[in-house]
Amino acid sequence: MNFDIWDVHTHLAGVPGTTPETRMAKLLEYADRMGIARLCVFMGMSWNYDPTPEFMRRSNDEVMQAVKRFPDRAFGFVYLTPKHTQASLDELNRCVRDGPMVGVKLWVAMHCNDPALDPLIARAAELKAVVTQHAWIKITGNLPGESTPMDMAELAARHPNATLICAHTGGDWERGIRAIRPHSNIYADINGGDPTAGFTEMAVRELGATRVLYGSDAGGRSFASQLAKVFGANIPDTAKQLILAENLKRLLRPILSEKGIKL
C-alpha cells in the first residue's frame, strides 16, 4: 500500500542552512526522500525557553519565509509565549488571521494548566487554528514551565471547543496516552524520542487511530526513525494511513478552507 504522508512536527533549527529558505529546502529534501508530502513547521532557525515578544515575532518572521517559498509542500504553526499574553494574541491575529499560518505552537515557557494560557487558546479556536503543547514527563526533572500530559488535560478540560496536540505523547507514552485519554479534543503526536516498539498500539488501542498523528521532530530527529513507530507497528494499513496523513488533513481542513487552500 502507498501512503500519504504529512508530518505534524518539524523544525528549521538543527537543520543545515544560513535562511530559512535554504534550511526549509534541505527538510524536504529529507523528506523526500521517505515519501514525506507536507511538513508542518514552527519555531525559527535558533531557540530560546523563555522568548521575548521580540524573539517570537522573528522566529515566526523566519518559518514564514521558508513556507512563503515552499507553499505547495509547508503550512507553518504561529509560536507563542503566555508569558507575554497580550504580544502573543497580536502575534496570533498577525501570523493566523491575517497570514498564513495554519496552527499555533507553545513551548515551554510555561505550564499549560496556567489560566494565562486561556485567552490565547480561545482565540485559536476561534481561528481554527490547532495548538501544538509541548508535554513531556522526564525522569530527570521538567524544566520550570514545562508542561506534563497531567497539565494538557486541565487544559483541554476547560476547552473542549480547542483542537489540542499532546506533542510526544510526554515522552513517557505509557503515562501521556493514559493522561489525555479522557480528553477527545487532545490528539497524541507520537513524534520525538527512540521507535520503541508498542508505543504507536497502545495509542491505538486507547485513543482509538483517529486520535493519533504522525510527527518526526526533524531536524532533532530523523524523518526514518518516527516514521519507524508507524511502519512497524502491528495496526491495520487503514489505521496507518489515518496516522500518517488523514487524522492531520481532518484537524487542518476547517482552517485551510477558511483561507481558501484546498486539499
The other form holds:
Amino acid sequence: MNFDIWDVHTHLAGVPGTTPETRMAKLLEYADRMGIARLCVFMGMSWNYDPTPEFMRRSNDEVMQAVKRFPDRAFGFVYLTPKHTQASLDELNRCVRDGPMVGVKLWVAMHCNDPALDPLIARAAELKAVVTQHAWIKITGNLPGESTPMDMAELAARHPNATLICAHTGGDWERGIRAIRPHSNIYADINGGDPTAGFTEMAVRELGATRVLYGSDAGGRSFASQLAKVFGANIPDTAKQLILAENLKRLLRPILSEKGIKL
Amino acid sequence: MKPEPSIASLDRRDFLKVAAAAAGVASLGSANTAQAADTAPSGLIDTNVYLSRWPLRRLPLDETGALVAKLRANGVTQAWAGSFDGLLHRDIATVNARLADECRRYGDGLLVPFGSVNPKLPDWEDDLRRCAEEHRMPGIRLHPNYYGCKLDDPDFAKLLRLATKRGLLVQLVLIMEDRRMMHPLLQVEPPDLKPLADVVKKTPGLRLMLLNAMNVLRGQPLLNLLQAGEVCVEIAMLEGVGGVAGLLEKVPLNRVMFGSHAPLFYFESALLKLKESPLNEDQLRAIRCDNARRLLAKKS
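What I would like now is the form predicted together with its partner chain, since the data block earlier showed the form predicted on its own; can you produce it?
Complete assembly follows, chain above in first position.
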C-alpha cells in the first residue's frame, strides 16, 4: 500500500542551514527521501522557553519566510505564549487570520490548564486553527511551565469546540493516552519520544485510529524513528493511513478551505 | 500466512524489495526505493536485539518466534541477542542457559546469543566461563547500571580482562530507555562514562561495542572513547534528521553498525534510518553487515 504522509510536527531548529529557507529546503530533502508530502512547521531558528513578544514575532516571521518558499509542501503554525495575552492575540490575527498560518503552537511558558490560555484557545477555535500543545510527563521533573496531558484534559473540558493536539502524547504515553482518552477533541501526536514498540497500538486501541496523528519532531528527531511507530505497529493499513495523513487533512480542511486551499 | 521467500534465494534487487516492503519502505516513494534497491547490499546483521520479557510491559514481539519472523521478513541475516532477564535476574546461569537454548530452537542460526555477566554477583567468573565454554557464545552483553556497578569498579575492569582473554566480544549497554519516562520505582541512571576510556586503554585486545549509546554519548567524549581502543557503536538510539550521515561525518565508518533494540523499539526505526541518510553502497554495506561480521570474526 502506498501511503500519503503528512507530518504534523517539525521544526527549523536542528536542521543544517543559515536561513529559514535553506533549513526548510534541507528538511524537505530528508522528507522527500522518506516520501513525506507535507510538513507542519513551527518555532523559528532558535528557541526560547519564555519568549518575549518580540522573540515570538521573530520566530513566526522566520517560519513564514520558510513556508513562503515552499507553499505546496509546508504549513506554518503560529508560536504563541499565554504570558503575553494581547501580543499573542495580535500575533494570531497577523499570522493566521491575515497570514498563511493554519495552526497554533504552545510550548512551555505556562501550564496549559491556566485560565490565561482561554482567550487564545477561544480565538484559535473561531479561526478554525488547530492548537498543538507540548505535553510531557517526566519522571525526572518537568520544566516549571511544562504542561502534562492531564493539564490538557482540563483545557479540553473548557474548550470542547477547540481542536487540540497533544504533542508527544505526553512522552510517557501509557499515562498520556489515558489522560486524554475522555476528551474527544484532543488528538494524540505520537512524535518526539523513542520508537517504543506498543505505543501506537495502545493509542489506536484506546483512542481510535481517528484520534492519532503522525509527527516527527524533526530536525531534533529523525523522520525514520517516528515513521517506524506507524509502519512498525501491528494495526491495519487503513489505520496507518489515517494516522499518517488522513486525520490531519480532516482537521486542517476547514481552515485550508477558508484560505482557498484545496486538498 | 504466506511464507517469506528465503533471503538466500533472492538477488540483490529482490532482496531489497522484500526488506523494503516489510518495513513499509515501499510506500515511501518508488523512485527512492528503486534507487536503494540498486545500491544497497544484501546481508543485514542486527547487533542489538533482546529475547524474553521487558520487565515493565508486554511487547508486541516478545515471543521469540514472532521476533524471528519480523527480523527475517526485514532481511536480517543474523541477530545478536541478549536477554531482558539479564537486567534484574540474579540467577544469571539460568538466564544464559535459556538464552542459548532459545537461540538454538528458533531462527535456524539467525540468533547469536550474547550472555549476561553481573560482576557484582558472587562467583560471576563461572557465569563468564559457562558463556564461553558451555554455550559457545561469541560475546557477552553487560548492563552495569542495572547491576549497580560503576565503570571504575575493579570488578568491571576484571570482567573486561577475562572476557578479552577468552576472546569474547563485549557489548556494553549504556541505557535501555529514555530516562525521562522510566517507571518511578525503576529509575536507572546511565553509567558515568568518564572512567571508560581509561579502562579500555588498560585492557589490550578488548573488542568493545557500545549499545544504545547515541542518546547519552556525543561529541568529544564519544571520539575520545573511540580513540581509546577497538570501540564501536550502533544506531538504535541515534536521532536527528539524516542522523547516520551526520554520525559518519564525525566517526570512522568501520566503527558504526546496525542495531535496532528490538523488540523494545520498533525494528523499522533503525532500518528506515539507513534510508533517511544519503549513503553510498560502501557505507551501506559496512553498516548493514561488513563491520559486524569483521568484528565478530576477530579474536582477541
